[in-house]
Structure formats: C-alpha cells, structure tokens
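Have a look below at one chain only, the form predicted on its own, in structure tokens format.
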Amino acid sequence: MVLATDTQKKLAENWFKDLRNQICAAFEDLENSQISGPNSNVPPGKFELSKTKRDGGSGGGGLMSILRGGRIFEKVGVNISTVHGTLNPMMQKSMATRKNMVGIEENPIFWASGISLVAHMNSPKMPAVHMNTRMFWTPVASWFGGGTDLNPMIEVPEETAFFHDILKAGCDKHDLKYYPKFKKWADEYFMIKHWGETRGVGGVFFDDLNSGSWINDFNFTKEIGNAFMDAFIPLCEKNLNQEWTDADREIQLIKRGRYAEFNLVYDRGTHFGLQSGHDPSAVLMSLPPIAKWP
C-alpha cells in the first residue's frame, strides 16, 4: 500500500476547490440561460457561500455553496471540505474491517478531503443528480473514492444512455475494466434495500482506489469530476423549456422521498460526516427542499 504524501494531499485538496469553482460557475451560467419557458420570470439563482467547521472549530472544515429557488435549481449544494482528527471508536471498528486497514486501531488518525454535490431541480423533466469525489488518508492506508449517479423523476431512456456513455468514455481512458466494475458497484450501492429498488438509473461508484500509482488514481478521480459536467449539463440544456404538470410534480416529490430515505439510512458519506463531527447543515445539504411520502 502506497501512502499519499503531504504534497499529494494538498494537490487533491486544491483540485476539489477548482472543481467546485467550475461547477458553480457552470450552474450559474445555466440559471442565466433560462430566458423563456418555466420559471424564466424569476431572478436567476446565485450560490450563497458559508464556512463549515468540525468539532466546534477544530479538525478542519470546508465551504458550503448553496443555490435555492432559482430558475432551474430548486436546491443545489456544492460542498468542499478538508477534515482531520481521530476516528471515534465506532469508526475505528468499522475501518478495521476494511481492506488494508490492519492496525488502524493502534493509531486511529485520519485526513480526508473532497467535494460533494447534490442537485434537486424545479422541473420534474430534469433529473436530480449526485456527484462526489474524495481522498482519504490514514497511517496504514490512503485511497480515492466517489462517483456520480443520475436520478430522473421520469426516466427518458436516451438521456440515461447519454449519461452512461459519457461516464464509460471517461473510465475507458484509464482502464477498460473500470466502467463495468464501477457501474455494477453503483447499481449495488444505490439500492434502497427496504423497497427493493434503485435510487435512480445509476452511474459509477468506486472506493478504496489505490492502484499503487497515486497520480494515476488522482487523474482518474479528476476524470470523474470532468465527466460529470459533460454528462449532466447537456441534459439540463436539453430540457430548459419543457413544461410539466401537477401529476409530474407529484411523481417528483415521491421520488425525492425515496432519495431522502437512501441518504439517511444507507449513504456512507452521510454517516461519516455525522459520526466525524462535521457541520450537520453541510452533511445534510443533500436532502431535498420538499418531498412527499405516499
């Protein structure tokens, strides 16, 4: 197991910041581009920034970027954070069961940096989406993880195919085994087990990525961030002017309820954020602004 250096950790942290800036700028451009059709009469949304802290100010923190009530986005959060400290006993026990984590309980310190994004759209004709990439370091192992998945309210098969085609092309640049492996992982991970249904139409998900070449793994992680933008933004542009009905909105709100259930019950990032003492307003930014249960 090759451990990342401090220099490499800083490079990863800076990339997550750069990606956040690119995404926020692109999403605000989308808001400004909505000049006709639904919601074009409201002001274009802009991100509001606020700092987040861990453990009352110790152990790092991050920056939460939230856009609410826009023309296109009902709520979107693009958060970055870099945190460090000591794993609590519950997390130590969980980590000790993972691959290459033997000895973590003897020196349970950690460092983690990443970006997390969830977008809930005004229009039921536009899919919700999630993306995150992160780097995690401990004295016994370090790795990258993350992924992206599409969550349409009303699935359009050609849009699903487009999203997956972009992700596959990005994965194939690095390893032809990545897309089938990480697509399968996403299908299994984004499963709402108590309902026996997937959260959306999938994407890619990976974790514990340490191939022995830090730069290769870092470049792949960057590829996922770039592929997300290439896969999602055209779907927004395609559906800018589509009208929707009250029945469409009802479907959207029920789907959002399922999304909230997954994030609260199963999502690793939510569990880690809350257990590690990070700002709960940042951890729970993924929840939709309005949802419904039948």
Given for the second form:
Protein chains: 2
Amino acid sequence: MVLATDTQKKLAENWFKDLRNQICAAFEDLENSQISGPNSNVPPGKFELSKTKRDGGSGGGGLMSILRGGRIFEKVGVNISTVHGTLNPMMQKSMATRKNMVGIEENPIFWASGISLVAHMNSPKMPAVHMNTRMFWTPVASWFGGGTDLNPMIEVPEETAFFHDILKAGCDKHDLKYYPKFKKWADEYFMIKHWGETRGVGGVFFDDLNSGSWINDFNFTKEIGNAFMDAFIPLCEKNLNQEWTDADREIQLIKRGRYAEFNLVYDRGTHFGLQSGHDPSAVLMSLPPIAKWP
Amino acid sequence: MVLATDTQKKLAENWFKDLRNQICAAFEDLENSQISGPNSNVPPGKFELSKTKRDGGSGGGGLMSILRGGRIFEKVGVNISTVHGTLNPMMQKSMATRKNMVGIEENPIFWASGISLVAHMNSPKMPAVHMNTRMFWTPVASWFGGGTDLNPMIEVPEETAFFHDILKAGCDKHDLKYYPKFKKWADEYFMIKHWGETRGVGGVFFDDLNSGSWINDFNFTKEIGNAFMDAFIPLCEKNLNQEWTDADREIQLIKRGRYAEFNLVYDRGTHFGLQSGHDPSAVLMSLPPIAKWP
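Having displayed the form predicted on its own, please output the structure of the form predicted together with a further copy of the same chain.
What follows is the entire complex, opening with the chain shown before.
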C-alpha cells in the first residue's frame, strides 16, 4: 500500500502531537512523585503552552510546552511544529549536492513536521536528555530524521548501558543494522570538536532515512519516540530520592555550559531553526536554565 | 620611514604585552578599592596566569590572565598571543576573494599577534566590556583589526554616551572618518541576528585596516587600547558603591546568556580560534561565569 503524500504528512503530524501529549503527561506524572531531598516541598510543575510561528505565521508554526522550576525538572521543553516554505539559497545549495536531491533548485519548497525535546533536571544525579524526530518533505525527496542522546552530569555506567539497551531493542525490531549505524552516528554527531569530547554518552542519531517504504520508516520513527520514554523515565524514577552535594551541582552547571556550547556552535537543528526564521525562543528552549563557565 | 616586517611584528607584539600589563595592573588596583555593598568583605582579586598553546605549541601561543571571584570583577580574562602557521583551506578560500589577498593560496602562511579582553562584573550596575586588537600578517597583505564594545546589564544613557565620546575623541585624533565608520561597523557586527537586537550598546569595530602607513595604523591600534581604559575604568569607579537587587542580578544573568549566544553563534574571533586549533580554554574565556536561560 502506498499512501498519498498528504496522508503521510497528516499521519506524521498527528503522531508528533500524540507523542507530545504522552510525554507531557508522563513528565507531569513524574512531577507528582513523592520525593525526599531539597525539592520535596516544591509544588509539582506543570507545562506552560505557547504557540510558535515561523516567518510570523505564514510559514506554519507549532506548540511550545515548557515546564520550569518543577520538583524533578528544572526546565524541560517539548516543541512540536509543522512548517513549510522555500528553502533559502544556502540550504538549496547544500541539498543539491546530495545524490537524491538533484533538481531541488527548480522548485525549492519544503514541508517539515517534528518534535523536539530537551530536559534539564534539578538533580545532578539525573541525566539531562534530548530527543527529536521529524519528517522532511521536498518535491524531489522525503525522509525521516532524529535521535536521542543521554547527558548524565556524573556518569553511571549501568544507566548508560540501560539507555543504550532499550534503544538497541527498539532499533533491532526494524533492522539489525540500525542500532550500530545510528549509535556511531550519534557518537560522531554529538562531539564537541574543540574540546575533543562528546556532550554526553550518546544514543542514536539518524537522518535522510528513506528505505523505500514510508510506512516502515514512519514506524521506526515512532519506535524511537517510544523507546526514548522507556529508556529515560526509569532513569528518573531510579534517582528520585538521591541526595546531592554542592560539588555535584557545580559539576552539573559546568557540564551544562558545555551543552550550550555544543548546541550553539555545532547543532544543525539549532542553526536550521535560527537561519530559517523560526521563533528563536522555541529554537533555544534547549539551552540550560542556568550554566557556568568558571 | 618604512620599518622592516620583523620590526613591525616585534613592535606590535611588545605593545600588546605592554597593554596587557597596564590593564591587569589597573584592574588589580580597582580590586583594591574600598567598596560598600554585598562584596565589601571579599578579598581583592588577583590575576592567575597560564601559558596557552596553538597546535600544541608548534604554532606559537600566549599568556592567559584570568581574575575570578574578585570584589569588582566576577570573571575577567585578558589574553595575549602571537601565533603563526598555515591558513586552513576554508580561511584561504575566504581570504582569496578579497581584492588585496590575490595569490594567498600560493603561500598560505600567516602570523598574528593580539590582545583580547572580556570582563564580567559582579554588579549588574557595572557594564560588561570587551576589547581586542591585533596585527595580522600574510605574505600578500597585513592589517590591523579590533574594537571594543560596552555591554551594560541595565543601560544608563549617560554612561553609553561617555563611552562613545572617549572612543570618538581617540578616533578623531587619527582620521575624522574613523569613528562614524567603525561605530557603524560595531552596530552591525555585534547584532544577535536571531533576536534582532545588539548584544550591548556598541563601540567601535574595525578590520582589514591598512591605510598604507603601518606606523599610523599601529598608532591608531594603540589609541584604541588606551581609549578603552579611559572609557571603561571611570564607569567602574562611578558605580563602585551602587546597590543592586535580586531582580537586577536576574536581568544580568539573562543578558549574559544572550552574550554567550552571540559569542558562540556569530563571533568571528571565537570561530577563528576554535577552528584554528588554539587552546579552547583561552578562546572561551569570554564566556560568562554564570548565565541563565530561564
């Protein structure tokens, strides 16, 4: 069965909305946990919602959901957006060099829909995390892309292994080549080149995914969203009652500085967002609530 | 009188060292001021010095001086460096398109010496500031560049005017066209494009300065260093005993987040430093000690 493009777009957009709703509900549930430690008296956080616009609205837009100053989450943003428009000359040029994008300059329009999430936790004993997936469409090619990576402030090897195991199990349901390929891609992508270190402990990263079966690629993209929840939420629950010291917090704030460096210097999604006229407050919701460069 | 290139290089390098010594001495003097307010019991800060290396030392290096956690300065870095090597292909390509750089690809070596300073103050009532000047030499052209800009956390129009007046007076001694030209350049350069706002209240910015008289250009570059001190230090002294509120501090931390965005997304010096293999801790000393993206 081959679906019409409009049907594909609608299914993808609806999935990203569904996933957003599931994640926001799960995170608000986490906020309602009974915890001990410094934040036990903080009221459970709630997401605040605001609409975002590309090019003032004429290029589509989305919904930004941010929970700030919660009991568990110091700042977590979940953006969904569906945008469309004309690729700028720089993007056209960069795409035209790809084998499957020949001719894009003749009708350089695009449509994209996706979800993007970054969570910065109160506790230095809980890892920060990023997840995003998207469908990108142009008249000459369409594809899925995305990934998720774990950013512990103080690494716990068994937690890193747990996160990767869940991702591997999800990938393996679709193609045994996916996990090794997309793990390696994440290790390369999330490199802070000037420090010669990765921003976290990796995960998976994929782009330009078009296997020839839209439905298979869509199902894999959904899998990554589901695997993210299965991999991340238990790591929060495990550490709900962990104590931390001022020294742990200092490590966290410095690590967050490096996170901001990666996003502002290297991250493609950030650059695409800032250059393509998307709402900068939505693009930059990934930045940490507070960070240090001592 | 035309000076030999080696003499020019030596004079420039020595000036940047002199200026560094003058500035560090003046800043340590400021730290010894009697002040009221929250930091009156903090011991006066002292610069800590460390050597920096380009390409592990084979490409030259410099001296990084950082004063942290002082009475006046929360973090101020003053870097000097003298580096040399081969321009990378991207830099060659970008330079080869300039009128005066034809042929650079045949012998793409460079030598550069300069000073770079960024000060982040404890008090939200004192402006942050940046200054840098440098001499850049290649076999086909050499030039001076640099500038200084003021970054008040809460703007005081008379302080902005004072800063600009001192810079104008310095520029006017050399060429009446310099101040309007270099002020405009600063307004354009220090724009945080994605927010459509400047990172501060401007100053002067110049690059590719080669008037045909090396000595005139060198004297102008020295003037900018001196004018910076005459313009900035009085603004610190004026505000030594100003009180501030938690709300002022919050404004400061958010403003510093924007400052970090500018440096990491747009600043040429930062990109040049990170790409050319200079010590990342020296390149990134400009980043604020603590910043917020709430």
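Since the structure is predicted, the reported quantities are computational estimates derived from the model, not experimental observations. So that the term is clear: the rigid core is the largest set of C-alpha atoms that superpose within 1.5 Å between two forms. Positions refer to the first chain, counted from 1.
Core-superposed comparison between the two forms: the C-alpha position of residue 181 differs by less than 2 Å.
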